[in-house]
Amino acid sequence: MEQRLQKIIAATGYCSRRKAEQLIAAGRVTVNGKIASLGCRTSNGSVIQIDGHPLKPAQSKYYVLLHKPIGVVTSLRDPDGRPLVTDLVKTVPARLFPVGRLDLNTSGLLLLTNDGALANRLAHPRHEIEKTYLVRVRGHLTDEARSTLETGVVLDDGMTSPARVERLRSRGNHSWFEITIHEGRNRQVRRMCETLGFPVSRLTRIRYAFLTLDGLNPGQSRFLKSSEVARLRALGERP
């Protein structure tokens, strides 16, 4: 049977759906020995090669959580040499890729796997899977402040979406707090708290979904239970 090519690509591990689209259309994918275009479809029996290279046939699929560390670049490759939170998991026998992104100066909860069918579908908005911070702001965080991260932010890309709050501490020039969103902007809360006048000098992502930190101390890791991997799945089927 006949299939979008950049699922075929990402049924097998290589990368996401949203890479394989890129690199179709940079005509660095062929089917057959012929370049192919965006909306190709073919099947698992022709032969793909990306850049020159034949696609290899799909792995096991392996699902890692991983506690990030602050200054680990959330990225396959670094041309200034920085540490990759691919570093973290050479020891998965395939070759991993984060779902979405923590910034370097973030700490906290990603999801790396080789199922790029699955990571396309966390990923995409409409699925709105919530994300949890644990903040530290400089300066305290007014009732004020707090309504308008609840009801949204005015960006440069936009209206954020509403988001959930909850206000944990006060000590000295800090305020400590929790922050829910279910979109995936560049440094969204970041961005968020600093155009309210709180920098951020801490931030950890502390659940994704239905998924905690719980046991892991920063750099470790550990594969998904198979009914957490079901549970995501279900995640990424909603309409």
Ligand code: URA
Given for the second form:
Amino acid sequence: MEQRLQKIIAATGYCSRRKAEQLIAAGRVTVNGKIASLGCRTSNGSVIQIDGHPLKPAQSKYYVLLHKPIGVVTSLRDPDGRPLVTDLVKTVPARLFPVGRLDLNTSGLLLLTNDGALANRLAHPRHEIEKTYLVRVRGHLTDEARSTLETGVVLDDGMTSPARVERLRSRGNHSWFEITIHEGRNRQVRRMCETLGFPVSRLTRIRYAFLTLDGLNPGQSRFLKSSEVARLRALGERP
Ligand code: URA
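The block above covers the form predicted on its own; next, return the form predicted together with this ligand.
Every component of the complex follows; first up is the chain already shown.
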């Protein structure tokens, strides 16, 4: 059965349908050795190349939501032999990699997938995916500090973008609050708080876009539902 070329390309997971259209329009796609034109239809059996490289057939894609515990490294290997996030999803029959990262001492929601195209799109700052963290800091978070967290903190790699802060409680010498940011700089929340004189003593990512940790204890994971994958795809395709 013949299908639109961009649909066949997108179905392999190589890129989105829109991106495939751009590649075709730019003359970067050939079908059976001939440069393809936008709107052309072809069958799954034809030889498709992009920039001279054969298009690889679709591989099953897995999307896992992990509740990362403290003390586990967000990496594919660790020279010090510490436990890895991928050790916690070993039963998945694919090489998964994390979407972004959480520090060793941060717990919470981490996505893992073998869908590189989606992972790259979600991690791109342009898409401004919201992440919410539950934070415990030492000291009593003042109105001024809260307002600075929201408007922007000057870090050594520049001013942070606007954030939302919801104060929860102060008990003893600690304050708890939620902060929602859409950047993903290294140790960002810890550095924002430390800069204002509030060292972080506990940090958990509780939300990523519309996904939450509901029902998952540290170390537990679940596959995303297809409707959740579709929503993530839509977020990663916003212009
Ligand atoms: N901000 C941090 O400081 N650490 C994390 O792990 C995530 C966000």
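Residue numbers count along the first chain shown, from 1. Please read all numbers here as calculations on a predicted model, not as lab measurements.
In this comparison between these two forms, the rigid parts meet at a hinge, and the single option from Asn105, Ser75, Leu23, Gln59 located at it is Gln59.
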